[in-house]
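Just the one chain here, laid out as structure tokens, in the form predicted alone.
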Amino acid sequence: MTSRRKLITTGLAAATGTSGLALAARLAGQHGLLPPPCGGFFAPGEVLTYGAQRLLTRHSLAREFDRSQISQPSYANGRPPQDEAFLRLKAGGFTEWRLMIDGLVARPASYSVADLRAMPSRSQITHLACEEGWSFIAEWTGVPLSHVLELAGAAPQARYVVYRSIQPRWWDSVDMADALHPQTLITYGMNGGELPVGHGGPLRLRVPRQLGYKSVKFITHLTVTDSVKSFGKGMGSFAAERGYSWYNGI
């Protein structure tokens, strides 16, 4: 495997021009440090950013805060779904809400919110930062995604977890480094209570090491896969299809 020194040196070369960026992209590809396919002028730079962060910060933790630092109030962007199916589930207290997991797993499953609440939980007070400029600090409670992947028996060749919302256009994916990270949670609680609908209740994936749009609300489906080519336009997320980076580590 490439040394940290070599990758950093390549990064400096990349700063000198297009040829350096191409060299960085080739090096990242040789060592399996490539994000899903991306295009455009900035693609080699995105490859370098992803490769460098994965090599240098693979096991790093997002900062956790004191309870006194929780934002009051916590900003809730966007409107919850207004379709009949969502409103029916909400009226029933989300008791019929299901989270499916399939793909490269030995034991596909479907979990209710109650099932997830019965699993080992973690609470963390972290900062959610949006690319639009707003942010807040909140306490998030849920089951680590890694635990659900272990229960399902994720295959060794898995490279990504694709997660989808009840709102069809909203979907995203993370690599296994983030999927197995202890701070990546399937959240069902916030600030000591249930996760409010405005913040994605009953279930939201929380990825505190990346910008806010990776923490998709109202999740209903997880798919473990070795490629994202068959999802959407093959770029790994709806956000990437709109011009955002697939990986936005912070």
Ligand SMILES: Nc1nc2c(c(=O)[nH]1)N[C@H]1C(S)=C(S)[C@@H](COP(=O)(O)O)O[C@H]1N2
The other form holds:
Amino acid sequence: MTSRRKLITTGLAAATGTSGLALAARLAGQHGLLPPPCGGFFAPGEVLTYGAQRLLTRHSLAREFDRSQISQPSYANGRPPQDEAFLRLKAGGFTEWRLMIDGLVARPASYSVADLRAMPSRSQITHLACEEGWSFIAEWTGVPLSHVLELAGAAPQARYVVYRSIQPRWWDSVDMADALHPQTLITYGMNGGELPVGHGGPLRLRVPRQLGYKSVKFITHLTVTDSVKSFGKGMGSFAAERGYSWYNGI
Ligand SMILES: Nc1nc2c(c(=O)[nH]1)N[C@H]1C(S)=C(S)[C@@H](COP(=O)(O)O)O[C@H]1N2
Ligand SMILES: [Mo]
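So that was the form predicted alone. Now I'd like the form predicted in complex with this ligand, please.
Complete assembly follows, chain above in first position.
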């Protein structure tokens, strides 16, 4: 870790030649603000963006809107799963849906949607922006991910939460700053009703401080970990493996 950090910060200083950027990179390193190994041409830029944003926004909230600003209609992107397993769960009103939590936790668990609905909830009206340029505003209701992490007893050495969907390619991760952030919700409701299947029902992780693709729909599995190395190609998300950035602070 130390040598990678050194490599990145030294590389940045050499590449930019400006002390301001080098300083930002060094501060990011000192504060443990490094994204998972991202490799490739864009790596130093991504580290810098991540570190700089983290220093500035660690405790800040994504903008929340008024009810009158909710988009009508909302825009559901892509088709929900059509496979038999999903259709069977849907026909059963998702009573059999489970969200598992494991990894660096004292108490691994598996929750139904009803279990999550019985936990403390939060509603917030936020903007979901797709990297392709469109966006919409909706009210999201759910249980803060931080609450579930606390229930499960996440270990102090936890650094990331990896989340997976019933759609195998849709998995991603956030660092603990976003995992514990009060606006990061396991959502089951939208605009006052149930979360529609088109928007990821029955359960979706909403990460409103990042671009839309971090808000993975149809989530089934959370894993608390100190490293994302053993997940996929070790880049922290399937999106990152395809060239999208792992961190997209907005
Ligand atoms: N499981 C899953 N999650 C997903 C996607 C998807 O296709 N499948 N698309 C992502 C992308 S690229 C965006 S922009 C948002 C779109 O959210 P919406 O369908 O509610 O508009 O969901 C994200 N989460
Ligand atoms: Mo997107």
